[in-house]
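Single chain ahead, by itself, as structure tokens, in the form predicted alone.
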Amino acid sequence: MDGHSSKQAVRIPSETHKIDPALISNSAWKVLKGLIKAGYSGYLVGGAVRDLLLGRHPKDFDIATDATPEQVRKVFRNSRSIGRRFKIVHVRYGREIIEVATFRASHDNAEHSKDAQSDGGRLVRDNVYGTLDSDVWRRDFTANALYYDGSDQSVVDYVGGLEDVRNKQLRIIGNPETRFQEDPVRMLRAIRFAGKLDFKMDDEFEPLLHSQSALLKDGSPARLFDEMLKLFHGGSALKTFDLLRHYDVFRYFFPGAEQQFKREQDGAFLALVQAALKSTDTRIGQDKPVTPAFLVAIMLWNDVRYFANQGISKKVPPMQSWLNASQRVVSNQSRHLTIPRRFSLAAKEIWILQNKFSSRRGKRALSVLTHARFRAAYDFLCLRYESGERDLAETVTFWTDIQELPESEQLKLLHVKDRRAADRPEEKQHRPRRRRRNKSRRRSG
């Protein structure tokens, strides 16, 4: 879609597109006719536009105006900038973020626009402040550029997104070599919209998908587990998770996880994570929460039972060979994506509690149940349990039986007489002692 400079906008009243506006949260249109009563435009972009078209409720809503960052600043005391290369405003409304960003240029033609290439092939350019005409070309994917106008609830659109929208249609504006090369992150949000939305990509783009799958190596790990959590957190992991193993794409983000798939003959880690992810999109599907330590959890699980019981083999105790492999795997992982330590500690603790799990009386076992991750670790053994490790069938049942009871009932069971007696958590045991100072020992001279 190129040669965008002799697009004419159309604009569509709202009795043509017939967005409901009562879809719009009360913050977005604080934010639009803010800014519109400041004497500046306000315009609803991308994703919400596009799922507002369809009927769906926006999780997010990003605004696009004329007014510079330091203008929608002073219109909004309750905001914040953020960002080096291109400054946005996030104005917030108690637990709601709404998203401001200026107009920019498009790369074609802004005067300004230096173009660079890393050492992978990926384009680098400057950002500058445009206008809509400018703005609407530097967009991925023509769905995401419809513009919802809060002066008057008219969509603008320069590219047939509305058409491609009700079509369910995935094209890219602009080269698509080259938009990918630009950011390759690209290539994801296509397989997370073709998963999600339902949408089938076009066929000028979706062959490179293969082809130029090889720049996400070179992405930010930390970027790369956000993608992660988009593509697994909405709502349709398990048919996205296909389609990254389809394009052969979901190796960037666990490639040991990948291996394994390749290597083993009985499908039991496949098996494994395609339970783990249907039961994520039934639980998302229920407003259920979700952690993405469970996720982290499940991709990493064979390769930290491996170095886990290789070190067993090797006369390694056991619960010191769990903690080293787990320290292992998450550290060799960060290489590929930066995962969050709040999220790799409770990954670890999943892991830990699934070797845990076989004692079943005595403190040890008292601990486990007041465990805070005992019930996501006892997902995780069923979730084993059902995709074929069908030895864990007397383990399953008595920690699922056990639940059932009352507390004097699960002590008795437990041969425990206090619920006080519960070991403290695995981290704290396996701490360091920290020596004790001499009181009686003086500093000399």
Ligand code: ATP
Given for the second form:
Amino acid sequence: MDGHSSKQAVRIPSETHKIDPALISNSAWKVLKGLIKAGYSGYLVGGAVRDLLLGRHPKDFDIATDATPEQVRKVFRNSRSIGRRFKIVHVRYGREIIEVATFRASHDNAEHSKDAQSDGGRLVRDNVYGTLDSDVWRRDFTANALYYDGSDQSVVDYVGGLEDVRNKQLRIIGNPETRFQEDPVRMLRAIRFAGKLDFKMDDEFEPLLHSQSALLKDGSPARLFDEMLKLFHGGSALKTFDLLRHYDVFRYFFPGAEQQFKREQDGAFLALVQAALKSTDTRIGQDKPVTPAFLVAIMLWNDVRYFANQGISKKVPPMQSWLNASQRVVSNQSRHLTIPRRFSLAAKEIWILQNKFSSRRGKRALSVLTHARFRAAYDFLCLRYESGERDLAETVTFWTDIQELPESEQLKLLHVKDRRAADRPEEKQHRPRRRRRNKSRRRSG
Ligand code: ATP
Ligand code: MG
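Show the form predicted in complex with the named molecule, please, because up to now only the form predicted alone has appeared in this conversation.
What follows is the whole complex; the chain from before opens it.
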């Protein structure tokens, strides 16, 4: 990145870049205008500008300004400071949150730049305030380093980003080796933009994805989870997954799954994962909700099934064996990738329901049908069938048909007299002991 501060910025007027201001959300406009009215600068930055140039709807709007976080707080009462890696301000309008960050100094220009790096050249602190022309150099790719000025709707470009967006070219800012060492997650971001936006990776850095990917091994498991969601919930999960495997970095997310892909002859588990990702893409394309729990349930499914069957072959009762296996796999996985508890609990429920789908009468079957996770578990079951588990045909037909029936017919089919029988005995295990006594009695009484 040497010598970059001498580079000249180009200002591209709105007639040339043709971004439609109406595609910028009202909330983002309120923040831009509010900052400018208070005497500060206000720029839309990052992915939003890139997406607007591509004619895509940005998923969120990030804003950069010369106001300090404290000053931003004073301009917007509906705001709060977020003290993550960098201090930024969230301005909230209803459900929409606009992220406002103060320009930062480029770390190699900043004083004490040595302090900001760990021994491996990794960036650990990057919070010295700066100006627009220092802020630009810390960004990862040229396509992500464009600034849309709220005051005159022009785009400020220091790095040839506009042309790169037009050509769908992914170019790294600065020395690729250094930038990947500073933050290995940038390699995953490159894969994400290539997968989702169909950008072509520059020859200057693409080979490094092979040679430097081992840096990801020491990444933060929490950050890896966030990145995983962006990779797989961006609408192009299937393509992104293929890229991750092509660069052999999928194993940093789910090592057990990757081992199975390499080991299996019939490609059955790979087919299941691909089917799941395809269905995720379809749902996102239709604006339907997706849950991380489903993704987690799919990716760890083979491990869980393996350990559950192992227990069963050693005469552990099936349900106990599934519970043990779920527990074991989730806790192993957390060394690589932090799965927030609410998602791992939901994934466990999806797995346990797979086992319970085999009962088709009585209380247990009714508890499946009335389970909060029934829908997700049923979708999971269908994917298993579609991706090759043909012996599930009857089970799938049964659970498909029964959903369409009126309640009285459902109960008849399940040989259950009344619905309250669905009070699920297994669930009690998860309830705190203290509460169990009174509540469960009241419910069943
Ligand atoms: P998305 O469409 O997924 O939101 P994005 O490019 O906006 O993509 P964000 O994670 O929202 O990604 O980050 C916003 C901007 O911050 C990026 O466009 C980039 O300029 C900068 N940025 C984010 N992460 C990094 C990083 N790891 N290294 C350097 N710059 C980054
Ligand atoms: Mg963004």
